[in-house]
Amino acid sequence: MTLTENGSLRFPEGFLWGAATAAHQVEGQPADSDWWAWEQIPGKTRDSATAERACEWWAGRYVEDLDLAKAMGHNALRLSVDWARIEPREGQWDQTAIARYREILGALRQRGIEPMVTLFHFVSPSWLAQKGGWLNESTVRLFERFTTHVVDALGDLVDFWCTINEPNVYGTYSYLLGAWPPERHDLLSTFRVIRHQLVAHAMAYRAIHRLQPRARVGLAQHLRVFDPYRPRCAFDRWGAWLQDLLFNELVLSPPVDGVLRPPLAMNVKVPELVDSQDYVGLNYYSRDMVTFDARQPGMLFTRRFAKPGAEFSMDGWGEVYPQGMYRLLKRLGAYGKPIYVTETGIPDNDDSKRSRFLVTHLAAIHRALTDGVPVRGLYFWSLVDNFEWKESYTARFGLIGLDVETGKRTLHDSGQLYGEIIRGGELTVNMLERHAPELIGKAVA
């Protein structure tokens, strides 16, 4: 992709333009899951809010949001199904839940919006959590069985699947940092959970292709950029390399060569893992500076922090660093697979920064395309303000604003801008002048 004669940045025909959601965050009327049980304990979420209503998709208000997505010009949506709804008790399947998901998927198809369905997005049925959840190796086969059931029931409406969302984030927040259920603080358990999810991805990948040989199947990898705070300091460079190895590379390489390396396992090769992705999904939000810190043995003598003086989103949410999008896409290009940006976005409660974020990160994607990286689409996080896990409704990511009390939807200025970009298939010079004038006439550096 190159600049047009007037300097706009044009995207290729067939590019997927969409947004991303997750079942527990938008549906409301939650099923019996580990998250639903946990968030009802006072103090677990910000302001002790819960997903009881969320965006009320289960009550039918998905129609409003899909109509707004269509009006913006979206031709794609990433959404998930809730394991706890579909299999509320082990081995028992809820056909009513399947029917509702068929309604939602049918509504997408009617609007010309291609669904990408995620099979696991952080939430487990309570019965599974009581068996040990992802710490229990038997969950691998249970997830394969769940996948088979879902694909058999929904496959005529879906051929674009994402098996598991962010194994490294799930393992870190739930089993290392203890911020999410089940609130563990155990490094070995963290790696065990990530290992089980990677193997489960492989088994699900094979199961889907047995049922749908032409399906497109991948997983969504959350990657961060880790840079040494003092580039000339060998200890800081080592720390950045170590963080990248443990957070990024540990989950990136197994779906390619099938090898589970230390600390996941002792170079165990899992045949089902070899070449187990038809595309690479990238979830990208920010970067961390890394420095050596002898006072942090629990963090392997490293400390991560946002670059002082950088552009930020909300307080405490990290640096806005669009160059990281380009750097990671270039890195993923080496795998020779189509790439979808399955998430990127910004917490921005007054919608004052989202338009600039959208323009600068799309410019970074365009730069990668110009370099020959096979980026096929963008799913912006998120379609509508939703229940943002532990932060509940205090961090707003939506292109569509949500009044939590009334349920009223309002298309943000950033959503209107995204619609303009989609309909034109380009970032115009005027868009760049309004939101990122430093990019006029040059690529993202």
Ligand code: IFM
The other form holds:
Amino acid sequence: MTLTENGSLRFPEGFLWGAATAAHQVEGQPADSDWWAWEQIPGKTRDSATAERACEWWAGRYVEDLDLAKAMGHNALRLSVDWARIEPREGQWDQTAIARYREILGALRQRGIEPMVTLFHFVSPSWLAQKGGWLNESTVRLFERFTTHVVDALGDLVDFWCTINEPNVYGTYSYLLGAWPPERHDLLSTFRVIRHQLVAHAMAYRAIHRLQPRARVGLAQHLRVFDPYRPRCAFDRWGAWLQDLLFNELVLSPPVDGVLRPPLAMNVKVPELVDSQDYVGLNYYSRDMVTFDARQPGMLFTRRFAKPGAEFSMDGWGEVYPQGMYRLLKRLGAYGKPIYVTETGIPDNDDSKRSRFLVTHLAAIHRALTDGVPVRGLYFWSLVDNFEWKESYTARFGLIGLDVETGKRTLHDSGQLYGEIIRGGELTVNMLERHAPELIGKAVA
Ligand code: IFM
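Okay, that was the form predicted alone. Show me the form predicted together with this ligand next.
Once more the chain from above appears, this time first in line as the rest of the complex follows.
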């Protein structure tokens, strides 16, 4: 790892420092969507809690979070717009919702914070869900039309877009594991949904560039590291390769060469998909060990689990593995595009592990930069504790703590630290000593 003369890790001028959020997770007063309908059913989310209030951004409390973001020195925020608000019924556009998003985007601009806007982050309008949602091929055109509408309405405030968040996670949780609406358990449907999202991304990419030739457009890819549990066992190595292929590579290669390979389709080339990203977005959280398991035909004879004895985040949330950030950034570097870490973060309800997570993952990003990987920014997940889907408010990811009863915000120690890093543009030796002494003078991986 390259150090400055005094041993600190400096980041390049112009690096984007920020956090990420998503509409349904922070806004409150939800619109008529598949998620909102599903949360009403008792027992679906942890404590049966809903996103009714969330962080009350829709009621105006985004101001408090943006002020704290500015105080930390953020110059970037990734946020999303909610399709269900903007198009509450098919073909009908809500100007009040657009006006509210314009206020939020204006407030960001006033604070010198550049928005990256995600167009789909897990939540569909109810009317769309009733038509089959992402299983239905016509959703591709409907998403393209929605995108066009949003870019027309917000394009003077935004030219940095993320079409779709984590197609592989959405497909897996909603259509394979049945953990999220519409609770399906069907491998074929999973691949169909992911295929439609990738094609929708491509159509949206082209639509945005027609309206804004200079826009920067990409998607946020959730990638995990898969390592063989027994590296010398050929079956475990095969299992890790297969998991990587079906989770990571499945979504990574189509926006590059435009080809939908099996199991997405029979090597169909979609012209709009070819070279359809101006940057690569990486959402990185953790790694899984993979072993061969003859008793799991439904899981293609593989089993995934967190490495026993590793450093962990909260119970059940997996390994903390900063080397994975470095390894994935190196892999993405091969695409020759700017890279943004569109999410990374840790569920950590008392903020006792987040500072170390931040330092070790930034050191991994720095190491990739030193190797010449063009990482241009970091959007830490998340700015403020928010509605964590099925886990509701029981898994807190915020740099800013949220009291869900009162809505009171408190900047965590990790948020203070992020502010110090941003203002100085570097990880100092003192920060490394305090939070990751094992890294002093060493490479991260
Ligand atoms: O909260 C989610 C986010 O919506 C998508 N990426 C992972 C985060 C943490 O689980």
